[in-house]
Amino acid sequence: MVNTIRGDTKVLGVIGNPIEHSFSPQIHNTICKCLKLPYTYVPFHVMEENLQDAIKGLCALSVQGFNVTIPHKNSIMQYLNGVSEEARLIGAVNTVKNVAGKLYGYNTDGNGFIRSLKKYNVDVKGKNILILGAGGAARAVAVKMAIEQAKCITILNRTVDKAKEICEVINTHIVDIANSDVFSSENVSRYGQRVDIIVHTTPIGMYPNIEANPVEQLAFLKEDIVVCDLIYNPPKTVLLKETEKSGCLSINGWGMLIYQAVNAFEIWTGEKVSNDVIYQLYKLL
């Protein structure tokens, strides 16, 4: 879906390796639409050999701006001209806009992951959250939730060192509250008894692979407790299906996805997305 092309018409963008499962021109594209706005998005393959030579073609061609995608969402960072203060705590970058020449790094996943929430009236604020996972995903999501001012993040991971890493981000340089264990089944339980919000980021139950489930154990859940789920194909994971047994209400990640990319089109363009625009956006999954 792409609006006509004119003379007129501003470029956007998305860069990464591989990039044919990308969602986001499909996204972004509906949004043009929607908007009636002179931009068309399109995706392009960049080698990481090539990010440099990339990222100064797509400047001169004066394309107004791209997300980042893996595996170039840390590297990008030495070449832009700043930074904002969350892609540098988070330490990746997945927007890049285009100021006059100069280009601007931002980090949008854990808004995303936020105004997902918020869709479903969950506010994280004096929260306790356990994440499960310390890759990119879990660290947008672990700074965000500590700068909306959650009560505490605990991180469980299989090799821990990565989780602590995280937890010391926020701690030395938002708030001591986050601490961090090894992934299991007996801590996911012993620590899930204790917190409001649980999220998933690990590839695990995720297509082609839909049988599997990162928690063996879920008798410990109660319904209150929210399930997160950052996987959004299948839409409905095992890990959501089991944990809607228990009466929890269960998120997947398709609203962090659509949020994400709402938050960088409003970024590149200054344009409201609005709810009926974001309506559309949720029936494309």
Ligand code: NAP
Given for the second form:
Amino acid sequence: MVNTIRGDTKVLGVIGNPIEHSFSPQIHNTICKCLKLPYTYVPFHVMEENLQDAIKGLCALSVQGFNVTIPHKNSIMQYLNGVSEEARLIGAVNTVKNVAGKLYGYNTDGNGFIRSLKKYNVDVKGKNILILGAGGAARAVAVKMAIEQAKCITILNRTVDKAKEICEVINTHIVDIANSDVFSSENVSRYGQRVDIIVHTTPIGMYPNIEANPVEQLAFLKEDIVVCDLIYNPPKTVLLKETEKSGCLSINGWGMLIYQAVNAFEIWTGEKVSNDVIYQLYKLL
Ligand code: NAP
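Could you drop in the structure for the form predicted in complex with this ligand? We only have the form predicted on its own so far.
Let's see the whole complex now, leading with the same chain.
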């Protein structure tokens, strides 16, 4: 799958710990191959205590750009020369571009999510949104939905203070449309009845606990509600199976993963990734 490595091959990569499970090398090397570009993308296992040295090394080796995953998405920000406004609001960087030795950080997760919805002709502008969970992924999605002019965003979380924190960022720095509450069956039903899009962002239902369902009571669902689960392993969680039975458009997290990668690749290389290539990426799951 990796392109032939030559003297002029440029290197891209991803840093994280652990890193062996990452799909990013497969996704990016498929893009490089389909577009016939002289790039290759490799995983770098970087422990927390080695982050600064690793960044210096990546710069010294003229690595053109890299993704950043757990546990470095927040801590990397202090080592960068600049961070996009969106990444600053999200409070995390997942993409770094090396411009002549200066490093610039971006966050493409929220954008990836929005683009994955557009594939299904779902637009968040003017929509009422319910987000379940308030971790890193929820924050990226919520901030981007606010930027994209959602009408109202409600975030439910087990630890309600974390949901409040995201709402504060949105209400203070973007637009005053966000509110929070505790993640409970009653609240999911109460808020769920009034929304257009539900986004599940907790790991409940993810492999290996694939029988787990974050929302047991789905009687409130109407068929015009779009339900998204950021999980892509399994491709169809119990939540998505159940919501499909109610006639809802049910979307998993594979599209978000693909489009955040596509967006990162476009930032690094300036090349447009065509729909034909994106079609190939959807087939990788
Ligand atoms: P995270 O920062 O650790 O946040 C996890 C969230 O889930 C927290 O809000 C946590 O609540 C909640 N949670 C965890 N276990 C729970 C439980 N048993 N009951 C109720 N709430 C629970 O994780 P993350 O990075 O946001 O990732 C979350 C999920 O999104 C994962 O499944 C991940 O694979 C997926 N994801 C997908 C993509 C994609 O591209 N498709 C990208 C990123 C993440 P507390 O705050 O109360 O602990």
